[in-house]
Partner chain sequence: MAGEQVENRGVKYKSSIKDPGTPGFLRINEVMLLFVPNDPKSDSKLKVQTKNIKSHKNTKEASNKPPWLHLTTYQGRNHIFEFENYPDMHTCRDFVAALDKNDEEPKKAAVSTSTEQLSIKELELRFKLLKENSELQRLHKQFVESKVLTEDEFWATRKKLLGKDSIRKSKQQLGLKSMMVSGIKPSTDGRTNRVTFNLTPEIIFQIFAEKPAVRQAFINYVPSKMTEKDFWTKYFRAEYLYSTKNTAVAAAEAAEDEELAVFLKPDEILARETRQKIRRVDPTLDMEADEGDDYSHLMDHGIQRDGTMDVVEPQNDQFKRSLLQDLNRHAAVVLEGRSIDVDSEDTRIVAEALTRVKQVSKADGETTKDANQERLERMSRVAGMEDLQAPQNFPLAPLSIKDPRDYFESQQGNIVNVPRGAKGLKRNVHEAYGLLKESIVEIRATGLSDPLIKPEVSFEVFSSLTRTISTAKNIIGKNPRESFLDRLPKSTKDEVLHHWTSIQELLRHFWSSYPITTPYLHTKVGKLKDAMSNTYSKLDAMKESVQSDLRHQVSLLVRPMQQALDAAFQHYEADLQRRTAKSSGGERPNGYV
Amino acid sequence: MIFKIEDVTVYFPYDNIYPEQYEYMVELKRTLDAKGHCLLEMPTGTGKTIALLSLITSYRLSRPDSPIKLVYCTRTVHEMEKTLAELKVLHDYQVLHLGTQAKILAIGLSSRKNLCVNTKVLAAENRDSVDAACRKRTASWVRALSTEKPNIELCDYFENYEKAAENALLPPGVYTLEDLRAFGNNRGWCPYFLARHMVQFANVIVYSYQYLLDPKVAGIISKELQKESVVVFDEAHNIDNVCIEALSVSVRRVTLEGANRNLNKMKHEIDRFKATDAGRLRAEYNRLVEGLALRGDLSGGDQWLANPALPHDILKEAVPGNIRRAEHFVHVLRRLLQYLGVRLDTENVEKESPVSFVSSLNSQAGIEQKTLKFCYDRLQSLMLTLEITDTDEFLPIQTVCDFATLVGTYARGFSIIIEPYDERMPHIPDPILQLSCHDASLAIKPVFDRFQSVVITSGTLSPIDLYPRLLSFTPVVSRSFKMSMTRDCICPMVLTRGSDQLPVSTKFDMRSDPGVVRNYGKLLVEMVSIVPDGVVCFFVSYSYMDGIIATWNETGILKEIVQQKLVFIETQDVVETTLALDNYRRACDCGRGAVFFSVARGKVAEGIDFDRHYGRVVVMYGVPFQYTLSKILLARLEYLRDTFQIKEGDFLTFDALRQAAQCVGRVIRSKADYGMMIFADKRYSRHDKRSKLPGWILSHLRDAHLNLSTDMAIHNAREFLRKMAQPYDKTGTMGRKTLLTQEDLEKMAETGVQDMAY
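Taking the sequence provided, give its structure as one chain in the form predicted alone.
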């Protein structure tokens, strides 16, 4: 359908549109007009992605004189593929109506592991090894050497891409990762470098958060993006954690041992170069004296990772004299490793600020703050000079230089925490030194400053007023949308006690109580006997899940469950979990029905949909609080309290409830779907906890469902399932339209009345 929102003609590839999609587009247009940033919470399963893509591409078409670029950030490769598939449908629809002027270039960009087509490189087992195998074949010095020694193996795809030079371009179209690989195979060009080269010409780029938020990657991939870009962070409820992880580094004993091996190898290489090619080391020294930028003149194959500090915090000056010579720099790094080794030999937990850490480093190892700041850039320069291609082998020394640069650059918003062992396993010594970032606004600030509009959107952004404070920005639009329904297809319930009236909770003092474990088990036994197809259970942690399943097994509860449905369990191994999910789906498809045990904050809770018959009920066992004794969490809470005046309790509850909402939101992925959400913990009946759930869940939570026992919950579930089995009118009844046609939108535009009843 084609309709107008003020002066923009919107091309929408479906015959009907939900009222909330239309409203979402109106708010999005306001944001783009104001050239500001916005926060939009939209319920899951209401077509958020297509609404975003339709409006922004249509907005671009209506302003041909100032074309905007769309940068769409997703969390997983699976979500990236889904977004590009939606965009393909939309693009075909726009080209059908507008002809060639609507043609755009849209690409998905991922790591070499996902884009490489060279089978020998792909044989490496993990991402770092694939990167290193690629570098061994594409680095400029390897290619130069191959002219003298023909037995050196190069990558034919990269060679062909380089030969094509300016002609290596992608024709307009929408390219998923699969399409890029197919195009690369067809032409004989390297899809990874081709995609990276095309980033500057593409109208739409879909990639991972890290490519924009992690300075090491963003400095290479995203530095050419123009200011007139609209950046969308989809599923952004955890964006503050992504920002913090991008600027945090941890160093263990293994890291220091690996870094020492790296330094020995470098020293050996330096001595070899001194004997055979001293001019190369001298040339590097002169370049550093002049303070020439390292980045500008590097070919694509040689670029590695950029500086871990944020762009505006990197000093634009010459490298300090004491680390210009290669052997001096190696000596400074040795002293740094020695100092870190001594600090790791502690018996107590230590916490200090970067300022005091740097001053004690200076007094004990004689390394100044300015020297630390340049560690990362100096290491990069040295590795290029020494022509090192085994980048995966040199990860430990990179991590140490990462740490040094960040400690030298930032005085506030960080803490250094040294723990001699993991508190959950105190008898195993495993010292770890962590540079932990507490301020999420540091990593995202350059994005807000640099781009015209940033859209942060997700199904769970409640309470929505906390995000501007955590990320310190001012949104021009901040809005939470409700879900328009023809029938109440969501049934949230709060279960506070078992059939024997004993309260249930995963509070630390109650969680191992046999009465609580028994009642949780009985709830599931009853549920699997009345609910068809799939049942999904989320627990607060792996250890709690393991413990409760073991108890259920001993008491025979698990046996009762297995008689009704098959049981599958998420583990920390990705391959095992994927296999379990596949079999769970097969069991649901063949009518046998299944139960899937999963963990809040795990992989399944973040990215797997249990739509239709794959999830008819989700049981959230407990409130998924973070491990509150974690030293890093305590330091972050203290920082949030002192800097942003956010109380510890408020932040912990907000964080736990967004995870819970994320878990239960997996059950409903479209309006034709239906499902029950059971919050099994007495704490959910408290208003201060419950009120932090998203509005679209709360609007369906009736007062009668706030304080249920197991038998009442079973009774409600039976009623709900019976009601859902009745036929219904998809377009809406009783004056409540939930599917709008083109005529409805035109009528609304004429009357100017938005009579979309919810």
Given for the second form:
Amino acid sequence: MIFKIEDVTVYFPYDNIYPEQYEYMVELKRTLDAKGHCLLEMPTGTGKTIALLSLITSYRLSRPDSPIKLVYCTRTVHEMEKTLAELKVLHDYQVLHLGTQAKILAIGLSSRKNLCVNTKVLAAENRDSVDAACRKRTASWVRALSTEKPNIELCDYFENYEKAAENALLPPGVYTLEDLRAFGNNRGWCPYFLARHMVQFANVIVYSYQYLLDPKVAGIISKELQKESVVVFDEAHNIDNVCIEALSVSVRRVTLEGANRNLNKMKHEIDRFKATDAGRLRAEYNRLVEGLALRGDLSGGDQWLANPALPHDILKEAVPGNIRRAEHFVHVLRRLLQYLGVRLDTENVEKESPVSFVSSLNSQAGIEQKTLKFCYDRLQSLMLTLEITDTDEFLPIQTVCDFATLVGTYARGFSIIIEPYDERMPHIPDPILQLSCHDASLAIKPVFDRFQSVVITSGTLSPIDLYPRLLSFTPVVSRSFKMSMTRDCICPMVLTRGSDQLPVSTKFDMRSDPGVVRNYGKLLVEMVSIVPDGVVCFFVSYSYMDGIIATWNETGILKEIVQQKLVFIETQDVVETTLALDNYRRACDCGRGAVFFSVARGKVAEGIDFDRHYGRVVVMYGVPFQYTLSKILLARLEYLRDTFQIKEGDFLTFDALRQAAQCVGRVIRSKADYGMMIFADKRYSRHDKRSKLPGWILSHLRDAHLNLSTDMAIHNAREFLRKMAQPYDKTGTMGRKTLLTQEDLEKMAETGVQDMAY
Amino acid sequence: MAGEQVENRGVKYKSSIKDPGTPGFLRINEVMLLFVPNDPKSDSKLKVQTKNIKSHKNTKEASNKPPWLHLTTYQGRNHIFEFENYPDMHTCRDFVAALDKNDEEPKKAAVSTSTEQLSIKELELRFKLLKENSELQRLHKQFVESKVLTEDEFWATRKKLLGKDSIRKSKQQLGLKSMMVSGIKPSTDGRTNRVTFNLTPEIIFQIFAEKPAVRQAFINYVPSKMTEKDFWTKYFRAEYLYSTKNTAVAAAEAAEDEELAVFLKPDEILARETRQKIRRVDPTLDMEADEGDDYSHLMDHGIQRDGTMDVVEPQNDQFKRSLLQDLNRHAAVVLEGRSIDVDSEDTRIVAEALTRVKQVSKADGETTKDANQERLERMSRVAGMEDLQAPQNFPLAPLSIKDPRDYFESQQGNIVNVPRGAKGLKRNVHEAYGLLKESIVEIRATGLSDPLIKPEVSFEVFSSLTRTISTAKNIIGKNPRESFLDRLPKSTKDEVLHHWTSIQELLRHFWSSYPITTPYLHTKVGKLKDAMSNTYSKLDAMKESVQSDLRHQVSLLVRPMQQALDAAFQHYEADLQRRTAKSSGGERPNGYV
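Hand over the structure of the form predicted together with the partner chain; the form predicted alone is what we had up.
Next comes the full complex, this chain leading.
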């Protein structure tokens, strides 16, 4: 359908539209007009993504003189694929109605691992070795050398791409990763470098958060994006965590050992160069004296990860004199490693501010703050000079230098925590020195400063006033949308007791109680026997899930579950989990039905949808609180209290409930869909916990469903499922329109009345 | 095939090759070919019954002729259609070709059934049916072998079973049980430490399917290196070691015994398969790709110990295998289903067949791009929002229910009856016509399977049924899952059911013999009557023999059977009397014996 929002003609690829999608577009348009940032919470299952995409692309079409670029950030690669698939539908529709002028170039961007088409490079096991294998074939010195020695293996795809030079362009269209690979294979061009090159020409770029938030990656990929861009962070409820993770680094014993090995190797190389090609080292020294940290003419194949510090915090001056010489720098690093080794040898937990850490480093190892700051740049320069291509081997020293650079750059918002062992496993010594960032606003600040509009959106941003504080920005629009329901297609319930009336909870003192475990099991046994197709369960942690499944297996509960449905489980092995998910979907498709056991805060909870028959009921076992004794968490809480006046308890509850809401919110994708959400913990019945849930869930949580036992919940579930199976009028009844047609919108525009049903 | 059709706009119709052609719209379904010209005034509108199409020809793509489809009818008329492009023409041609084949089949079937010659094929089919259906076999034994019915008579009422449907219908694949094999518990004799495992072919199949390494080991070791019994003993020894979770002992034992180590080591074949499969996974689920994109968690970057993610004891120990992995693997195998059609007791044959199947599927995965295509299609289908657009039609697979009773008994809980026609309400006229035609053909071939009943009679039956059901309910309580039959002892239940089917069979033959027109029928009815009275007395005996508390219920069950038999006896007597009266009277009106 085609309609107008104020002066923008919106092309929307479906015949109908939800009223909240329309509202959402209106707010979004105002944000774009105001060239400001916004914060929009809209329930899952109301077509956020397509509303966003169609408004922004239509906005672009309506302003042909100043075209905006859309930078769409997703948390995961599979969400990226999904977004691009929706964009494809939209793009086809726009081209159909507007002809070729509506054509855009949209690309998804990912790492070499996901884009490479060279089978020899792909044979490498993990991401880092793929990167290294690629550099081995594409680094400028390797290619220069190959003209002399023809037996050096290069990558044909990269060579062809380089040969095509400026002509290597993607024709307009929407390219998923698979499409990019196919295109690259066809033309014989490297899809990875082609995609990176096309970033500056593309109208829409879809990539993951860190390509914008993590300075290491953003420094390479997103440097040249223009200001007239709209940046969208989708599913952004965890954005604060992504931000602090981007600036955190830690050092373990293995890191130090690896770094020492790296230094030995470097020393060896330096000696070799001294003997054979002393001029090269001298040239580097001279360059550093002139103040050029890095050669400016780095070709694509030479680039490696960028500086871990934020761009405006990086000093633009010459590298200090004491580390200009290669062997001096190696010495400094040795001293640093030694010092870190001593600090790791502690028996107590130590917490320190970066300032005092740096000063004690200065007094004990004689390394100044400024020297620390330049560690990253100096290392990069040295690695290029030594022509090191196997970057995966040199990760440990890289980590140490990243640590040094960050600790030298930031005095505020960070702390250093040294733990001799993991709190929960005191019998296994595993010392770790962590530099952890507490201030989420640091990493995201450059994004807010640089781009015209930043849109932060998700299904769960409650309480919505907390996010501007955490990220310290001022939104021009900040709104939370409700969901207009055609029928009550979600059914949240709070289960507080088992059938035997004993309370259930994952509270620390109760979680291993056999009664609780049994009651949790019985709940599932009953549910799988009455719910068709897919059932999803979320547990508070891996270890809890492990334990409870083992107990269920011993007591025969698992057997009863397996009799009704197949069981699939998320494990810590990503490959296995992916296959389990794939099989789970197939089991739901073929009608056999299945249960998926998963973990809140895990990879599955983060981005996999259990919509339609893939999830008719979600059981959230317990409240997914963070481990509150964690030193890092305590330090962060302290920082939040001191800086933002956010109470510890409030933040913990907020964090746990957003995770829980995120888990259960995955069941619903459209209003034709339906699903139950069971919060199985007595603590959910308390108002202070429950009220932190997003409004669209709360508004369906009836008072009668706040304190249920298993048998009552089963009874409700039966009723709900029976009701949902009936045919219904999709457009809404009793004057409440929940599905708008083109005429409805035109009528609304004429009368100017905005009385939509909520 | 009902309701299928092809449509094509932009077709030109030519009555001869020289004709410039009339542009219009072509639709072919299995009954009719219809051409409607775009210009309503043109008189070249065309309707041809597809069964009249004698042959079809078309131009080749390589030749530089336009894409023409040339149809010849039995009446000798020619129709030429010019299409816009070759693919369109090919779809139409393929459709017409498929119609041709369909037409031929019923003809052949009609020929073979009209002559009562029994081909070997048919005998085989009868034999197969008897083998598959134990109930039928029992009936066959009871009546044919005791000479109450002849072979032909027995099968005459079961033409439907012998019909083309059952030939074409492939054997339904049996699924696997959802139960975990690791759940099989050994039985002990209670005094010694000896344990005994009972292995059925099904369990062995599951073990082989879930653990390719065990399968490979079996092929390698048995019988050259050890006996099958030793093999399984070793296997369960290894399983026991797993279950103790004592990795040190497992490692020690594995070091000593290399065959045992095979079972304890991580499965390499499985790992290879996994790598294969991960490439074909739905990209919207691919979390591995995610990990490859995550530079924030580059070695030791990011936050390690803030308590969001918990740590589990390191899993790198190679003699440790988690229950979770087993569960995932098991479910995957069950989902895959029984991929081989070997019904052998011989373990080795099963193992080899499985290995072969795996190799084939691996080769498939490497060569075909179809899977990829399908993956993308699925993705684009999922990308749309279902209720914002017109509904999509998904392909349906027909249910294959072998024994309807199993199905309906499991449905007993659902008392609400769904009207049978509800599904068909939305069919369009063409489909409806197609269905009607089909059912007429079917009735012609097999006869009316259930005679039409007068509404009054059916109402009476219905109300009396309701009454019995409700009284039964009062007696046995409200549990809808448990029917009265389930409360009878198994032998009695079987007996009741068996009597019921045999009475049905007898009655069917009995009533179909009337009116008696030949001496053959006369003797048949006599035999049937004897058999029936035999059954009647058996029913009585059964009623006497059951326990007193169940007797009332059993008599309720038996009563309708006896009533039906009584009605038959009555009819028999009346007919006999009339016939004797008539034969003594010597009158023989036309057509009545």
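Quantities reported herein were computed from a predicted structural model and do not represent experimental measurements. The term rigid core refers to the maximal set of C-alpha atoms that superpose within 1.5 Å between the two forms. Numbering follows the first chain given and starts at 1.
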Could you check whether the CA atom of Lys565 moves 2 Å or more between the two forms, using the rigid core for the fit? yes
